[in-house]
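A lone chain, given as structure tokens: the form predicted alone.
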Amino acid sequence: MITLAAAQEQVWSGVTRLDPREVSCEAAAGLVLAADVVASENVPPFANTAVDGFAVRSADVAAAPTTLRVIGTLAAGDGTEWHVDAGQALRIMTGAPMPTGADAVVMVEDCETVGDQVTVRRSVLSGTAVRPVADDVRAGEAVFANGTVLNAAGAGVLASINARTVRVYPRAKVALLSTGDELVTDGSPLVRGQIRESNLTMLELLIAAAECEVTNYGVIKDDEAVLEQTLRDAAARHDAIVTSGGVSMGDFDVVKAVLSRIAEMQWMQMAIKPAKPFAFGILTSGNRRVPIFGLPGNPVSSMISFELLARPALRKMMGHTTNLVRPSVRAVADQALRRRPDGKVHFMRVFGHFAADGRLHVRDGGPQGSHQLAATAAANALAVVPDGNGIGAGEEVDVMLLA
């Protein structure tokens, strides 16, 4: 058995980067940029009005309550320009662009109207209210940086500055497929034999979560020759490839006899419970080096096996150079989470709260058998425990958090 570090080392230096392109500021969110977006424009363009209520010289209102005439109304998007002198205000709303000769906008709440009159009741300081022109963003200013992992108020700042493009790492194509002729897909009847598909439904969502692009091809037939056209023609239309089933060390099913022979690949057995077993490999196609991640066919070890080897690789592949693994932290065990030594690390499934002390609190989310996924359905992070009998209630523990 080798440990899980050194199988991630083996699988996430196998996979390189995937080229940038360029796609709209809407597409953007959750990708990782590959190069420097700069400003081409001021944010905002002009001054305006932080609130709905009266622009006004700030000097005629130093001793309210002051009396000054209405000159007109100003709303958001009018470009009429208009002018302020002494004695005067004008009624502004939200957004609308600052007249010359104000400096200073005073809510309407704090404001009485009468005819063409206003008396203003409280005294404001020059800017009260005012965004300047560039408060947010300055033109010419390096916005994001390279490497940057945009989120949705990111694609809305590109918007702001009218970067329409950008130059991204894209979103990876997946193909996802599993083998099995006791998989039923159809909702039929289950007959002596025969399970449900699942890992299929789950996978499919958490590769979509990672950012990718999913193609499931379903449940593949134990017929080699179909098996070899599936894999080769997902190569060839996809950047990787997730397998489920056929990996362990006592198989010899289509999988591991196809991916033997028309790939690069290494069959591992990990110290850790559940996900023992896994491979990893390449597939050329043309001049295209695919790698296929072969996830185990018990439920939950195609989960953790996807969380601790595939997710982070693909992130790899979309630009991200840190966090590849999901976060995690030390947290308080409510519960004893009780195991014997087998040489290996085990993740357990856990649900955690934060408690009145500020900390995360774990407790034991189930059975933990690696076909019993109902119970991890309820889990929310996975509590890294050691070799040995276990970690005791009170007692500290590693946990990656899954939510």
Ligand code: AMP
Given for the second form:
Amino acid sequence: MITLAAAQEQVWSGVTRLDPREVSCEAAAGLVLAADVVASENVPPFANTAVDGFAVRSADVAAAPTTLRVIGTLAAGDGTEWHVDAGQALRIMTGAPMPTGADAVVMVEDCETVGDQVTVRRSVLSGTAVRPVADDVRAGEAVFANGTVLNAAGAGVLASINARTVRVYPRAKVALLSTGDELVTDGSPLVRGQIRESNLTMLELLIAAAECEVTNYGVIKDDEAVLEQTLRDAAARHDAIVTSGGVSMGDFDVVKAVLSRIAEMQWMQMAIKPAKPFAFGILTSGNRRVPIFGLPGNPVSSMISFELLARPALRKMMGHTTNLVRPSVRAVADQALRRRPDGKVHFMRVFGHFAADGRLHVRDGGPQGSHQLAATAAANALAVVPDGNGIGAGEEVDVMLLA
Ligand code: AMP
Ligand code: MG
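For comparison with the form predicted alone, would you give the structure of this protein in the form predicted in complex with this ligand?
Every component of the complex follows; first up is the chain already shown.
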């Protein structure tokens, strides 16, 4: 058995970043920028008012209350050029361009109008409620550095500077397949020995949530020729392949037989529970080297090895250099998390919530068998329980947050 850290190192060092490409701003959200983004426009493009009110000369209202003459009204989007002289005010709506002459805006709540006169009840400092040109982004400035993970607000910023496309590391195209002649996907009644397939549904969602594009090849029959053809086809059209099942020790099923023959594989046994077996390899397709992540078939093992090994590798391929694995926090175990010594680190499914003390408190998510996906579904975190007899109630434990 090898440590999880050693397995992670082997897997992550075996994958490389995808070639950057230019995509639309909308398509870039969730992806990593592969170049600095330099703003070509100022935001805002002109000085404007932050409130509905009256544009004034601050010197005029220094001794408020003061009455000024209203020279007109300016709505947002109205480009009319106004000039405010001493003793004057311009009624102005949020987002409208500042008139020349004025240096502040008094909010409407502090004013009283009668006919074309406005009484300003409060004095304001120069610059009050004025948003200067380029207050948000200045033309020529690098608004995002290479390597930034673009979020929704970031895509909004790109729109605000009229950057229509950006250079990113693309979504990894991932082929997903499962093997196992016992697996039923079509809803037909189960005969003895059969179970319903569950991993493909779960993994397709996990892969998509990792910002990848997934092709679900379904359950491939335990037939070497069919499996080889499917894997070669998948490698020709994808950046990575995720398989479920058939990687356990001493398992001579077709996945192992075919992959051992056509790919450079590492069959790993990790000192963790669940998810001890894992396979990583490279399938060469033309001049491309396509990584294969061979997850174990037990649904909980499948999910946990995806989280610990495959997802971080896919993130690395998509240009991430930070947060490859999910964040962990030191939490309080509200219940004992019992286990037996077996030389392995246990990843126990737990439910955590942030309590009034500001700390994450976790409790057992339920039965911990590697086939018991229902208990995993009730969990939102993995408690990392070191070898030994477990964690007592009230003791601390490291917890990886899944959501
Ligand atoms: P394997 O890794 O192929 O030896 O499978 C280990 C266990 O997981 C067996 O009980 C399989 O029936 C089960 N299993 C394998 N693949 C799936 C799947 N796609 N969905 C649900 N259970 C699976
Ligand atoms: Mg199997």
